[in-house]
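One chain follows as structure tokens, the form predicted on its own.
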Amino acid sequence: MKLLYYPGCTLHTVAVQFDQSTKEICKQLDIELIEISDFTCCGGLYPQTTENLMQLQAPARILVQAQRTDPNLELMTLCTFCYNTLKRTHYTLKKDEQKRNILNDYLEEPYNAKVKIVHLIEVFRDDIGYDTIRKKSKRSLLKGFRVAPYYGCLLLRPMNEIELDDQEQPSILEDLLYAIGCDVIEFPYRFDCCGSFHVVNKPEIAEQCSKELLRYTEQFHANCLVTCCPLCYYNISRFGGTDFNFQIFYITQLVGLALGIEPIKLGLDPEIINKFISDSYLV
């Protein structure tokens, strides 16, 4: 299996490990990533009018090098802002033909609004089987690991235009969990916000948000949390310190961990690991 590759900004350098265990997991299931040449930022987040389609203009460059790229595969992004922006982007100008007709004479090549993006977690249920990770997961290593799911605000909406799940019971994350051998908790913050990008200029209301997020997990008896966002685990783990007594992972890093994968390949600490899946064992 063959998929385009957009690792954003975020990816390649303060989500370094979400990029690494990604790689390894694709690697164990066959997955050839083919990553787009010379791209740019995706703009980090969708616009709130579209009035203005010079703001489009960042997210469909990026579609257009995937057009370019290979029009037969389907683009694969993990931050959750790059894949809402690029998907909502591709909504937008799928739908209204005026918009993307004025928008691509400003693009180095037509938008032909055919180009098919995907999340690695729609992926691994649409695509590889959650019965297939499966039997190839060594999910006794993840016994005991009690994790809260987290979505946070974007990943799933709006929903007519993501169509990743549903916005008010979704499962995608939960399914993977279950089948790499977690034990999941019914967490209902699972979709507030971490504070976002408030984290630049108004620091002290990421740190009210994030820090909320953790005491709730405590309080549902998580030991871990698993997020698909970057910025998420960035405000998250800054504001969490020693405060909370769980780990944050990526949800790569827990597949990665149930394939059997060394979790230094996984951007993650093998003594912490050895000693959380230890004590997991003892709940």
Contents of the next structure:
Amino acid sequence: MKLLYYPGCTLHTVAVQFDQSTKEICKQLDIELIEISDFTCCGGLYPQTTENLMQLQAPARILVQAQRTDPNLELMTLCTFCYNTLKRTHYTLKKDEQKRNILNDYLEEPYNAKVKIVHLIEVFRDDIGYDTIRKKSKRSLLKGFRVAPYYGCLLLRPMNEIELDDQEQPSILEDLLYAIGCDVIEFPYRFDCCGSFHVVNKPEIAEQCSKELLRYTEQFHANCLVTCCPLCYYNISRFGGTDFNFQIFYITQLVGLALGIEPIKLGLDPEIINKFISDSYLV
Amino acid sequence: MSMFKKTNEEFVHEVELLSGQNLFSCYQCGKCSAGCAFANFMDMLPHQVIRFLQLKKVEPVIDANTYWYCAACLTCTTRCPKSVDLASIMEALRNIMIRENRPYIQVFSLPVEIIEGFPQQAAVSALRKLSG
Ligand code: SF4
Ligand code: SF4
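Okay, that one was the form predicted on its own. Can I see the form predicted in complex with its partner chain too?
Every component of the complex follows; first up is the chain already shown.
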């Protein structure tokens, strides 16, 4: 299958492992990624007030760029900020014709409000299917990974606009992790905020949030945390670094390991992975 | 007395317009504050912001740091039993302050080295939410 791919601002810079591991697994699963050209930042967090036209322009431009590249393909994105912002922008423009008409004057071509935005984990669930993933995975490999699935704040909310999974009782990450053979922890703190953008001017807030999250992770005897968000990844690894004995992974890195891809190709340190795998014999 | 040209009534009306919310939908259960990850840093809890606005007491709300400390995580919006979109109310407050030229941070007050080290969406979001 073919998908359009919008990497956003982080996937080629601070989250290269995420990009790299995604490309590796897509190769294995016969998914062709077509990166849209000439894209900009989506604007980070979605502008929530009623007078948000100006800030909707950047994400709307990306949607138009996708429509121009190939109107029949779905637009896949990985970063939860991008995913959330693009989906909510699409929702607003689809629903609000007046806003769409005004914005259209500022876009390369009018937006048809038909682009379907998907997250890679959605493609796994709906197009590839967990059964296929289970069959292709070396499931015994991931036995030592006691994973706490971490959704963070943006992946699912608000549910009526994102329509990925239930916002309070989701299972999309858990199901995928089960399919690849991890020991999945039932993790009640999976939506707790990592401190988000406050790390920029009030790092102490992000520090407290991330450390609290890791304390819970420890209480639940998880030895790693899995996320889809480059900012969660950054905050948690920055503030949890030395105090906690844990590892944070992008979901695609674990899927890649299960599919038998070498750690180094997924942006992972083989030594760390070996430790996990040898630990699994102790359990 | 308000430091704006707006009266308190006008201010509250603008919050309602920008957020698209009816402030009187809130029945003060406090569930939003209970789940807010930033509540212990805030001078005024999220549900108290709504209460003050219901009573048209604007000054204590704008003096509090609550709406600047809100990270727009939508936890409160998700859980409110009355479907009040509190995250949008916080955003409306930020927007009004930014329009009044009273942003929380100045773009140029952040050293470039600091911004460069972060995932870009953190810097973009912080600047968008806190300085317009
Ligand atoms: S959860 Fe909703 S109803 Fe309860 S205090 Fe907060 S805004 Fe008001
Ligand atoms: S959206 Fe803001 S007020 Fe609501 S829970 Fe998140 S940080 Fe707190």
